[in-house]
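Quick heads-up: it's one chain on its own, the form predicted alone, in structure tokens.
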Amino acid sequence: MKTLWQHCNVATMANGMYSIIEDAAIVTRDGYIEWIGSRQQLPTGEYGQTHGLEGAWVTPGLIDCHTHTVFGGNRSGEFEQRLQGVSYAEIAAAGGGIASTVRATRAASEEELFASARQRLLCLLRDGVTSVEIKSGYGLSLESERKILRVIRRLGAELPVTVRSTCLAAHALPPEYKDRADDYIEHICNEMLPALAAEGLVDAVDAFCEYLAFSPAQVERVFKVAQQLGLPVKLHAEQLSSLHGSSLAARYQALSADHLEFMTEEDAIAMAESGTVAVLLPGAFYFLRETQLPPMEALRKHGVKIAIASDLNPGTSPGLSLRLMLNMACTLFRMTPEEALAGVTQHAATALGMGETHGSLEPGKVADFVAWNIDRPADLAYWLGGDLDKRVVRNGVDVAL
């Protein structure tokens, strides 16, 4: 059945730009966009339903391409510690940080993890998110990673959102492998990844390449196994130091390298050549009060696609609003509102391997869009907080939350 959506202005975000159509109309059929353009050029035909959007600005549905939504416990106490001068590395060394969340996540039941993650994910959906990536990485054992990944799959099945599931078993060293990082990497490669992939729980593989996590050589072992399993890779890289993890990611044709505050121009060149997306995470930058900015000019100069994500997690970015990240990207990283919006639409889709089907409003793509009651697209990055009046459409159907 054809459905007509009209009386609106559209920022299609095709090619990562606003690509504005004023007084626009959108024709959808069976969950896809069949036609989009000026209402004056609307093809004649019959429509099963017609919706007037009352002059709203329509954008693609927002895509949060880096989250850690499923976890147990709460780390607000560490937030207080950092404000008292204790560093993230010092907290981690004392058994806090990721390790504390691992303990809480292992202790939580699957139902408890689902219930808490559902509430966090609903916050993102009410903000206009229609697709999201969720990583594991707070289990660090086959049983617990499986539990998290099962919850991720269930969230995608029960909520009106497209969910991509990423295995981040190489997130931190579990306590039972203390001082045995190579042994843990061997366990991930020989047991965890093959088993979880065989169960259909994994869409991509991620790792944390950092001096307080895993070395480039250890990460490469994980990437080789992911490659053998036919799974794309992603990487947390250059957040706290320069290990050229982003160049490593580029060599393996990674979908994305994320954080990137300490990346070099050499890394940017490698990412540009491979098509690896730079996913910037302003929430973590803000929450940790970092001062080392990502090399924005190098990324722009070499044409690296830049995505923005919430990095929703309990320790370094407890962010429940992707739209707030648009403002942070503009104010902290000096991105333009147009660049920021591209970063949560077209470029975010590419960072998830979904660029051919999602992220822009074009014929043949999935009919995920948001009709916003705003004056201009820049308003999405301008307003701080609140709940902007909107109408969310996913797969061509109105979403009620």
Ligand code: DI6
Second form
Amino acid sequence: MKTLWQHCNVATMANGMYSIIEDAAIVTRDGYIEWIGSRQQLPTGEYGQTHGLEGAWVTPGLIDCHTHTVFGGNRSGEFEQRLQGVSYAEIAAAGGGIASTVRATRAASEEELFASARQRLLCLLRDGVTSVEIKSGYGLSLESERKILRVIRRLGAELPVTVRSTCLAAHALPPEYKDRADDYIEHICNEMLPALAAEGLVDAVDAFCEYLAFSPAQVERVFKVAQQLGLPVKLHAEQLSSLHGSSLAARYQALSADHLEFMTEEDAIAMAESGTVAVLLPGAFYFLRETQLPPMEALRKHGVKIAIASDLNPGTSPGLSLRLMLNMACTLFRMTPEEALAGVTQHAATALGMGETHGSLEPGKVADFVAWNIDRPADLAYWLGGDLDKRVVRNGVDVAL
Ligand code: DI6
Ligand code: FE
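Please supply the coordinates for the form predicted in complex with the named molecule, as a counterpart to the form predicted alone shown previously.
Entire complex below, previous chain first.
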């Protein structure tokens, strides 16, 4: 059935550009965009349904390309400790940090993890998100990583959102492998990844490349296995120090390298050459009160695609609004509202390997869009969170939340 959507203005975000169509019309059919353009040029045709959008601004559905939505417990106590001056690294060294979330996640049932993650995911959806990436990484054993990945698959099946799952088994060292990081990497490579991939639970593989996590050499072993399994890779890189993980990611044609505050211009050149998207996470930068800014000029100069994501996680970015991240990307990283919007649409889609089907409003793409009751597209980066009046359409159908 053909559906006509009209009386709106559109920011198509094709190729990551603003590309405005005023007084636009969109024709959707079977969940895809069939035609989009100026209403005056609308081809005559029969429509099963016609929707008036009352002058709304239409953007692609927002895409949150980096989250850790599934976890047990919460770490607001550590937040208070950090406010007293204890550092993130000190808390981690004392057995808190990721390790404390791992304890809570292992102790939680699949049902409990689903229920708490569902609430958080609903916050993102109410903010205009139609696709999301969710990582495992708080289980760190075959059994508990499987539990998280199953919850991720179930979220995608039960909520009106397209979910990509990423296995982040190489997030931290589990207690049973204390001082045996290489043995844990071997377990990931020989046991965990092959089993979880075979069960169809993994769309991509990620790792945390950092002095307090895994070395580039250890990450490379994980990447090699991912490659053998036919899975694309991503990397947490250059968040707290410079290990050139982003260059390593580029060598493995990673979909994205994420965080990147400490990356160098050489890393940016490598990423530009491999088409690896730079995913910036202003929520984590803000929440950890970091001062080292990602090298925006180098990223722009070398044409690296820049995405923005929430990094929703209990330790460094308890961020429940992707639009708030747009504001932070502009205020903290000096991105323009146009760049920020591209970062949660076309470039975020590319960071998930779904740039051909999602992320912009063009014929042939999936009909995921949001009709916002706002005056200008920049308003999306202007308001600090809140529940903006909007209509969310996914696969050509209104989303009710
Ligand atoms: N970088 C982060 O910011 C999160 N994970 C990562 O690799 C932090 C995770 C946490 O503190 O729970
Ligand atoms: Fe993260």
